[in-house]
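Given next, in structure tokens, is a single chain: the form predicted on its own.
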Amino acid sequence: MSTSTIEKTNKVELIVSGKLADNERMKVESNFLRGTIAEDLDDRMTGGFTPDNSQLIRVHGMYQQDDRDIRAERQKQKLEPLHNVMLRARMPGGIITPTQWLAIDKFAQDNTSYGSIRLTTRQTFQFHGVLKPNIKLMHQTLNAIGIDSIATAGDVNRNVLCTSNPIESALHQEAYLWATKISEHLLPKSRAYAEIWLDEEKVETTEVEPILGESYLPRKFKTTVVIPPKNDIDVHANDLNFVAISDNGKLIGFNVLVGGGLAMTHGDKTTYPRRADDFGYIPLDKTLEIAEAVVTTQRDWGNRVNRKNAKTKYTLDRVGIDVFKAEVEKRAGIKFEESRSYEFTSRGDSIGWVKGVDDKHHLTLFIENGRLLDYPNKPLKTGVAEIAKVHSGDFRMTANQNLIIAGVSEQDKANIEKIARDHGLIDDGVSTQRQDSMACVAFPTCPLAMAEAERYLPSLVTSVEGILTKHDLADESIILRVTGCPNGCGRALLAEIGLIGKGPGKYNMYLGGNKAGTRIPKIYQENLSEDALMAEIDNLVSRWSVERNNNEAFGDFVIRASIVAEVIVSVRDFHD
């Protein structure tokens, strides 16, 4: 099959015509995600995988990478890149037990090149630098503690996020259970993962993928469950979002938001970030039907010709929101009701101790860049392991790269705080600005990175802190995010100041997101050096300090002051 057909309803092109992207061939030929991965694993002449298999292992939760800091030196020595894999675990809602934590801590220490655990914006953990001989051990180690990495990357529904919400414990538990149900319902049904990594015997049966299909999805697909008023998972970065509607503290249904996404390509005006559209309200018992209907509609109508326009956001803009919504209703056998009232007022995490309605205490630890490693005089990774040895509750990884020690009893609170302080996990001097800043991994491991992000962020924030202090705004903060490329991992295109890598030491600067995470920023300056960035931020903060209205946030100010125009409809406003 080399071309797709065209179907039209009311002159709307539902299926894009043209030569299919090569990934479509690869998926169809993969024998339901098996490919020749097993044979590649046995080939020790190379540390990497073939091009097709390097794509297929993504659906198994891994990305092939290499250490870019030493790539040139290895080339001089006529050696191939130091291939390894990054694994992203599937942890719907980000909850992990202390026992599981200790097991992943040990694996990271013993079997990865970097020795770290990284908390990610997908509310899970990643191992970086796992060499080919340790890959199967990694999966079997995770399986032994009840964790897998199925469908955390690739053209499938990925790890389902859920508001961490440590205070309203009963409501959070209901929302978390739905995040888990949605994740399980939308998983690939292929047994390839178990056969390849867990050595389970192949079962002779005719395999089908009733939801994802033989070709799986046209592109990656992201789903969340969120509890207002906290938008701590950034709904507008995701294809499908279930906004919890509660009555007297009990979950009764969801508003369904569809079509968010942030990735775009430098210089390509057919690509852009997009806010999700509110389709309406559904009762709880229709949640899985609606999730499946949205996914299968995108499966059938998404662009399989041009991967840059394959995400759900582009499908909605191509066929029309009303057409897409009507098809979802038809497939699910339900009509959306009018949206119930809700409001997002903030995002991010509440760092420090809070007490829940269940009288349990919850400690949110700020982890800069989500990187848990033992640094000189700051053994963060060891500290979390020491807490895991005595903690009787659970851990919650957040979509903002932080870690919540959840469910702490009154008698255990002092001991856990002491361990955290002794290991540098609590620093009372961390500013709100640092807490409100975030970066993707970028160099040295991400193959797509054009500029530094994680390694640049600490010094960048220090400079911004100095600028705020200089202009008598030390108690204020700006949602600041930096990414090494425009693929959206650090969610820079929902920031008040978003910096997106353009080349080594060069960034495009976007302004105008808001505190609640409901507005896309707009390009302000392109290809700025780090010094030029600081000069621009200094000038903008100076104006903000003098011209702002009472308590006006930075992102709101730059729009009111006409420094940038507000992005209302991305397909029209983002690039203009």
Second form
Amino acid sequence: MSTSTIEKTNKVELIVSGKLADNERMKVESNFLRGTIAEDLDDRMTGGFTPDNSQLIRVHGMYQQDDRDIRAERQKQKLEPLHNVMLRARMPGGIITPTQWLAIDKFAQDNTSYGSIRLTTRQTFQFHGVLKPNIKLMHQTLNAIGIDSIATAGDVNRNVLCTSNPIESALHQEAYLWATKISEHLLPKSRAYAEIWLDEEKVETTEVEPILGESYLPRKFKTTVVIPPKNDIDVHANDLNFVAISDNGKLIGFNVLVGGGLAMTHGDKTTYPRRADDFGYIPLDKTLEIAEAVVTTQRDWGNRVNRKNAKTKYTLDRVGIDVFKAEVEKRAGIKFEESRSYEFTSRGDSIGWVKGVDDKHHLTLFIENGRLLDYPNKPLKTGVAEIAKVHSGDFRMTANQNLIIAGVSEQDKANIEKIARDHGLIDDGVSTQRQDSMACVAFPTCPLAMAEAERYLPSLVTSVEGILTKHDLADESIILRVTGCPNGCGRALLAEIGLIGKGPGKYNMYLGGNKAGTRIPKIYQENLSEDALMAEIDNLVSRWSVERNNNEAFGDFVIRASIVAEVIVSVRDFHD
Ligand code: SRM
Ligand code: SF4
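Here we have the form predicted on its own; I need the corresponding form predicted in complex with siroheme (SRM).
So here's everything in the complex, that chain up top.
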């Protein structure tokens, strides 16, 4: 593809014209995701990849990084940054077996610079700090246990999320199967991953990507399967959502929500977070057709000129929801039916034990920041490995960076609880406020971080707990999320209080999200230091404690009290 042309339907511009973004050249020239990655891998003069290949390895599930804490020091010593890769695995629905867990635990221990397993906000795990000589070993280790990292990053459909829901086991199983089917269906079909990382034979084909095409998608694409009333996977952060509609505990179809996304750029009003729109109901057997039609419409109409406006949310606002929806119907050969009723009431995970309808027990462990590491007196990572040695069910990574020990029999329950307690994985002192707080990774590994997030969260929550106690609200909590930049990885733009890094120690403060995750918060104050931030929270919580109606939640209160205006239509209200 060279420069794109303009197609028009009823005067709506379907394809954006102009000089294509450089990533478009890179994708087309990559020979279906191969590039010269294999040659780069053999070049031991540098720990890194060429600029094109460092973009391409993303579609293979890796990001080139370096430790920002030591970057300046290495520069002083005239050394190149200590390049390494972060790997993100593909785990639709976040389910991983104990055998797989033990293998990833060992790899993290033996071959990563941080020795941690990081649970992410998209139900999978990341290894941070894998040096070039260990990259092939990593992929081959994962492949041996049935895990890959294809399409967990880059301009493709990412890891497909599914509500963790341990209670309604049969419904969860059906929803989970759809998450895996959608993931497989939308995966790149190129054999590049197998050839480069698994040393599989090169097969001569005129390879085609029937769904993604040789240019893949204009930008990243995110999909979920969600089981109401829990919105634990945060539908409004995602391009495509299948909302499970059930009858007597049996899945019968999905409502389809399209066009959510959270990222924006400070000071650029053409970028904004956006809620997904409800397209209507489809029966189960049309799921893959609809997934494919949404993806190919976005593939063909998404903005390939300006990557900042390339996601589905912007395509919808540019061409119009009705035009986009009609095209999806045309491509899938079906009409959406009227949406079936459902309601989201909460997010987050219920920490502790629950009993499922299958009489199995499920233990949700709160893992602060999703970081599984052996801390002094708190060997969390070893604890999970010890559980994996005796557990006969599976593990579920949640979209809130927590871990569920799922499918525990009555007789194993006490032993698993003891191991968890002995290793600090159960701490009865963890407040609801801490459970309702989340941060993205940020420093030291994220190259885009402007401020701390993961490393700031524990002390920030302690301060907020103090403020709640001071105002006699110790039993209450506020959905509090922090990200180190406005990309939104910790989903701060769906929080009751969202803090977004502006610079070292400085945050913009957004208020007014709700418990169900269906409202986007609005800017309240900019560029606050940590002290100023605490003073603002103290002041707001003080007002909430005296002015709230009955059990009014914090996010609802700040809107009713006109502290911030409600964001109803993002493109109109978010920046005004
Ligand atoms: Fe993210 C980029 C971490 C969920 C929006 N994200 C990054 C990178 C890879 C930085 C980079 O491009 O070099 C971060 C790596 C940090 C590190 O060292 O690990 C990063 N994102 C994460 C994770 C690990 C945060 C976490 O604390 O768990 C999450 C991994 C999810 C996964 O397993 O796939 C993660 N990222 C999200 C989410 C939340 C979600 O999807 O539910 C969002 C907002 C939703 C959305 O997409 O709108 C998100 N990440 C971004 C963006 C902005 C995309 C955009 O639309 O402009 C970037 C930057 C980019 O793509 O240019 C980004
Ligand atoms: Fe990095 Fe920004 Fe994402 Fe945080 S929100 S992980 S700082 S890209």
